[in-house]
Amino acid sequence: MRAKSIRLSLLIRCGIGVGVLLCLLSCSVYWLVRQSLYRELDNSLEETASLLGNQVELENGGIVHEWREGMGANHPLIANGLYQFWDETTGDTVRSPALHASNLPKYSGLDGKPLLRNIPLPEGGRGRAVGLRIYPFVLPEEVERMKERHAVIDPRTLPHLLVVARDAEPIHRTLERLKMMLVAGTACTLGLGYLLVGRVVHISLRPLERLTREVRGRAEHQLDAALDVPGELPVELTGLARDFDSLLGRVAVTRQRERDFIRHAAHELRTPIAGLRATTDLALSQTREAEAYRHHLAVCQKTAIELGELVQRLSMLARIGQTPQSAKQEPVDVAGLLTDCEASFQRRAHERGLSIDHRFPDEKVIAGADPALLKIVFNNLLDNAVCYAAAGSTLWISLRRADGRVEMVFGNAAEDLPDPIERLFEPLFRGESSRHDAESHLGVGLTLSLDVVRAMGGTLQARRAEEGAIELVLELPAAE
């Protein structure tokens, strides 16, 4: 299923959003002026029923309605207005000339007190109404009158109901106008809004795009540098362009690691596949007896076996660092191990007139330790000491077991150290060559040996010792 824009995403949200405030906007603008309008009309038709009321008079015993005699009356309101009295007493009724036959309803509050209303006119059409009690007024003269008479009537027992109209038409079109145009005007703001919002949501979103063409247009070999994060990103989007850097972080030293592997590698598979060519060349130099090719071929089969081996733990050694399980340890022979590797080195060590000087223990001591692991470890120690020693000064090895560790150092004269000495196990790092045997070295075997080193749950460190000597101290796990 396709994945949903989030611009038609925020352009669909915002746009209802908008639409529904629109739509609570007008109906409260239409609601306030409909309440307005009807406010208007029922204070008007209540003064109205209150002016009418009072031309009800008690006088000589019966009821006169002023309006009719045209006394103090508003005579646009008696020609055109709509009202209609009922006695209750008597059920007699009076109508408004504007009225001619027709009837009012007739209907009053809780207790006679107004009530309003909507109603239909007699011509037709929308009205609204006013319904009340009324009772008669009496004027204090009239009042002598009655006492004089010993005639006195209470109005209150001659009670009318009074129902004043008014037609409401043209406030239901002045609401029908409002409504067309709170209507066409809320449309008119939605489309209008939506081109707004789809330009800020456009505008917002350039960040994102330009992040995404970042990504997008990163190349296979730039996967190892960080994103040239624009820099009006917003802070939602910070946190993502981090996270996406510290992954190419990951992914650079990913990267490295392979590049890594393989120097070591090619600096490991050198030196024995050299030997191996040397054996096959001296072998085929000249015609030898069955015996002298069995030996040259017991050799060869000697270092291919090394050689498989080899390729074994370097396999081995490009998981160092991602599973625990990548050094197998078991229980080594130092000494003896040590003594193996020494003699691949002898006829160099004999060449430079170097001399080695053990200080080895009586007893064995033993190590937990990959033995082909720290086979590669003995052998970059030593061909490092040979190569890097001056000429003709003496080599020193050293062994112990303290505090359940095993210690060995590799000492010798050197003539230029790197200053700090922790460069030499830098990858690629090469001290002066024109001084000593280091021109074939890559620089990488001090790496490697650190990185084995620590898979085998050891340390490795320099350090300077007497005037003009390094000494590389080597740690490993002790083992009963």
Contents of the next structure:
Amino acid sequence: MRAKSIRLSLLIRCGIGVGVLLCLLSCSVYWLVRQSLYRELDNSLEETASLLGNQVELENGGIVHEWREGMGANHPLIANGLYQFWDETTGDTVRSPALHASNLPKYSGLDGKPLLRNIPLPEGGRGRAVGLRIYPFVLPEEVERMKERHAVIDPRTLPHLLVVARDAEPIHRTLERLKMMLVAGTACTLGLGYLLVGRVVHISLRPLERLTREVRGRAEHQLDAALDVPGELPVELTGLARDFDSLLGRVAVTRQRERDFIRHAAHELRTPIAGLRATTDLALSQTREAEAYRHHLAVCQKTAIELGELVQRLSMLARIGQTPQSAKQEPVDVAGLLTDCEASFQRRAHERGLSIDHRFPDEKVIAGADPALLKIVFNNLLDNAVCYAAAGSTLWISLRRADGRVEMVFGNAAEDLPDPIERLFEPLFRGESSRHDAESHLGVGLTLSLDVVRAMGGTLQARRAEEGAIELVLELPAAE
Amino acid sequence: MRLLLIEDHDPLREGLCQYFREAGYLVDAFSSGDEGLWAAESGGYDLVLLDLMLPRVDGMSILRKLRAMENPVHILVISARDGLEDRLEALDGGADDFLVKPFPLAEALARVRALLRRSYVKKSPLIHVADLEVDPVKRLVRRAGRVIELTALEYRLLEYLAYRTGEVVPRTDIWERVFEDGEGGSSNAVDVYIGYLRKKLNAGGEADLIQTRRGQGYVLEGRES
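Structure of the form predicted together with its partner chain, given the form predicted on its own:
Expanding to the full complex; the earlier chain stays at the top.
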């Protein structure tokens, strides 16, 4: 699937947006102008109809069209106007002179109310007309005369229909011209808009392009170096750059871990390989008795076993660092978990004549930690304490809560502490008393514990407590 | 020549010990830093082979302590640490050479010989004293073109005197650097073996190159005729 271009996407979306807006605007303008023109025409038609409606009079018992008498005074209206009267009682009709013999459509609104509509004009072309019912106008003097004649006629019994029409072609031509102008304007605006938006998008995307070049131009050996983020980077990209830098930081940590692992692995493998090489060099440096070869072969076998144990340690070391992402936080009763873990070390502690002094508070101490991971840490710390404590001595484990943290101290008398004491946390570091006890102490327990504690948001430190004693201090976030 | 080897890895320590002994050197070996430091402080060694990662007292501490005491012994560091920083730290800390594990024993031996030559200000691998030629690589001795057969102890004695040509070498120095511990006897054995050497070196009727300085020791030098 082809990747979408932000530039193209922005251009298309902006174009569609601007196009829709322009169309709406143009339609609105067209509609408003059309409404205005038609309103003006309709007003004119209604005024004419109103004027003509008053020109039908009831006089001497008959209908008189006054407008015919006023032709001289209002000649253009009378001569050029298109209107027609129908006497609904007799069916007679009277037309304006401009109609000649043609008829206008005969209609009115409901109950004779004025109704405006578009009509075809008799000579062709489009027209606009109003149709309405009128009643003859009766002067007060004529009412008096009808009373004297005892022949009073109600004008409502003599309904007439009046239709007044006007040529609407000028309006249509105006509207056509307006339509053309709006379409052309919209098209030109869209075209110019595309050019302008394209330029703006191009300028706006420059920081992104610079960032992309910065990322693309990164050589393999620079993978874990922070990005040279352009100073004027927009705020929308700053987060991305920061996240990318954060990702690079994690890559750097991983690469450093790999380098450390390879360094430690090489370092650890060199000495037994040197022993192997020395033994074979020595065996082959001169002709020897069979017993001497047997001895050298036995040394080689022992070294090969040692190398096998080393590989086991290195495999464990390689797995260190894979746990942090899975660490979860939940309330853990620290003293309870510790007591459970201690149970499995009681036999060994007894064999070595060790006693354990607990310094726990009366109330429960709850830490926020992953119970499974915390159990690993406790087992490692207890294992170290039981293994390295001087025989017959007392271990002490204290627990307290302070400043939103839970502090645990594992102390024991120990000989041969490394200097600096932080070396205890170095991968594959072992106290010399355990050098030949590779099965139980692989030199990775404290490294693994430190990694796990950090993943749970805590700290693990070693300190010299007193002459010949060590304390491992574990701190975790407290929980309610 | 007496070497001190401080290395905690048993197969490597034992292999080096035996190889150097078979090459004619006396070797004292220790597996922990504190014992090794104690031995080095006592003196009496021509060269120390020192591992850096040692139990109890680490190699760098031993190196710094010996140099702080102005101990002139040549020190060859053998280490699994191969980083530039590690090598620079050791060499700047007073080491005379640095050998990264694993290494061929022959190279270790060659470096030991080179350091011993530097100890006694010798450039050539062959030592000449008048018509006497000592070849430490082949462990071969010639006088006036004649090959002289020597026992291992006689060769060690001659080589030590040859390295210190022109110097009066006290009998106690010879006793410490040439004779194995627990060989029995006393420093009178030095006089006995000097006698054996003289006999073999002068078998062709040549002039005696080993002079006795009463109450001081012996000196190997070519006499001006």
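Superpose the two forms; the largest set of C-alphas matching within 1.5 Å is the rigid core. Positions refer to the first chain, counted from 1. No experiment lies behind these values; they were computed from the predicted model shown.
Rigid core aligned, does the Cα position of P170 differ by 2 Å or more between these two forms? It does not reach a 2 Å shift.
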